[in-house]
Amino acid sequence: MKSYFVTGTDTGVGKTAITGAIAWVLRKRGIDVGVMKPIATGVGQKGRFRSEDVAVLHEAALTNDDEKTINPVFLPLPVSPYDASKALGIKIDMKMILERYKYLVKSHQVVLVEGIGGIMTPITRDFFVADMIKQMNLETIVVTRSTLGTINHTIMTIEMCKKYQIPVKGLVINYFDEKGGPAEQNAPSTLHEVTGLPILGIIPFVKNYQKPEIMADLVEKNMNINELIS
């Protein structure tokens, strides 16, 4: 079975919600799925996991992997990894991150790796999320919206994937509002036409998107999971 890197057109597009939901559905089908958020930034949370995103992914996959394996690097500032590492005086160890990723690949049938920000979010001055995807040699799923600006952001993301020779499995359109304006209503067909990529799923807007079980139900109904595991 294939593993995937889930990226997005920008921050807040729903990468964590979609990644967690896919993990939940795969687990429900009896597939041993691992999850990974190589780098997380933001305000630390109380509890088992410092990152709320990591907590969501772990709850969805129900793995026995510890925090340092799922999330090797956590930087407690809500900025890009590069900005956070500069401010905190920390060097991000990509070799260690890749070792943790290889461990997960050996331990699970499928691994879903969630990125941080968009594909060109800087990890160091001259190393970006796209470079990390390339090193992991993963096919990517791109999460996008169905709002004004979506077409521009999506095309730029796909063009950077082409530049880095990163294969794209397809697009997931998140937060779709069928009662929205022309931009929302036309987004699925237009994105398919201009990118030539399949639309893997059109996920409707829901308020409780951070609850994996709710998103998993939506993903199972509105996304072709068989396309990912075939």
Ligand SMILES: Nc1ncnc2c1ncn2[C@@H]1O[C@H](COP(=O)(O)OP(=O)(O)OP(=O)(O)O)[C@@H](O)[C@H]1O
The other form holds:
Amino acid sequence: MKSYFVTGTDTGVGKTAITGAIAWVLRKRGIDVGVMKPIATGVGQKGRFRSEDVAVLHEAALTNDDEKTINPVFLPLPVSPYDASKALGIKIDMKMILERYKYLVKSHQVVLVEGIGGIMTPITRDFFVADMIKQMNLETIVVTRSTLGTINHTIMTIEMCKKYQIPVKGLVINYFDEKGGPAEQNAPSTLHEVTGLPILGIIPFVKNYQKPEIMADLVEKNMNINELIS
Ligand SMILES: Nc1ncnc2c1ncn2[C@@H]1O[C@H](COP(=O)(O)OP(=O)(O)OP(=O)(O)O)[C@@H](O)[C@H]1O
Ligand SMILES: [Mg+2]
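Could you output the structure for the form predicted in complex with the ligand, given that the previous block was the form predicted on its own?
Complete assembly follows, chain above in first position.
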């Protein structure tokens, strides 16, 4: 079965919601799915996991992996990893991250890795999320918005994937509102046309979204999960 790196055209596009939902669906199908958020930044929260993203991913996959394996690096500042590491005087240890990633790959049938920010989010001054994807040697799924502006962001992301020779499985279009304006209505077909990539799923905007199960239902209905992992 195949593992994936889930990236996005920007922060807040729904990487965690979609990655968690895919993990949820796979677990419900009896597949042993591991999740990873190699680097998280943010204000942090109380509880088992400092990062909210990690808590969401763990709730979906329900693995026995501990926090330092699922999320080797947590930097308590809501900025890029590079900025956070500079401000906190911490060096991000990519070797350690890759060792934990390799452990997860050995321990699970499928591993879903959520990136941070977008593909060119800096981890160090000259090492980006794209470099991390290359080191993990993973195919990526790109989560993108359906709203005005998404064509530009999506093309830029895909062009960088080409530059780095990162294989892209396809796009997941999130926050789709069927009553949206013409730009939104056209987004799925235009994004497919301009990138040449398959649209793996179109996930609607959910009002008052709270429960990850709702997103899992939508992913089940709107994505071909079997095709993804076969
Ligand atoms: N289809 C949707 N409908 C409604 N709300 C959504 C949808 N997808 C995601 N959200 C909500 O939007 C917010 C941002 O989503 P999410 O955290 O998944 O983005 P992200 O790309 O992982 O962000 P980050 O860059 O911070 O990791 C979250 O509060 C999430 O619950
Ligand atoms: Mg996230």
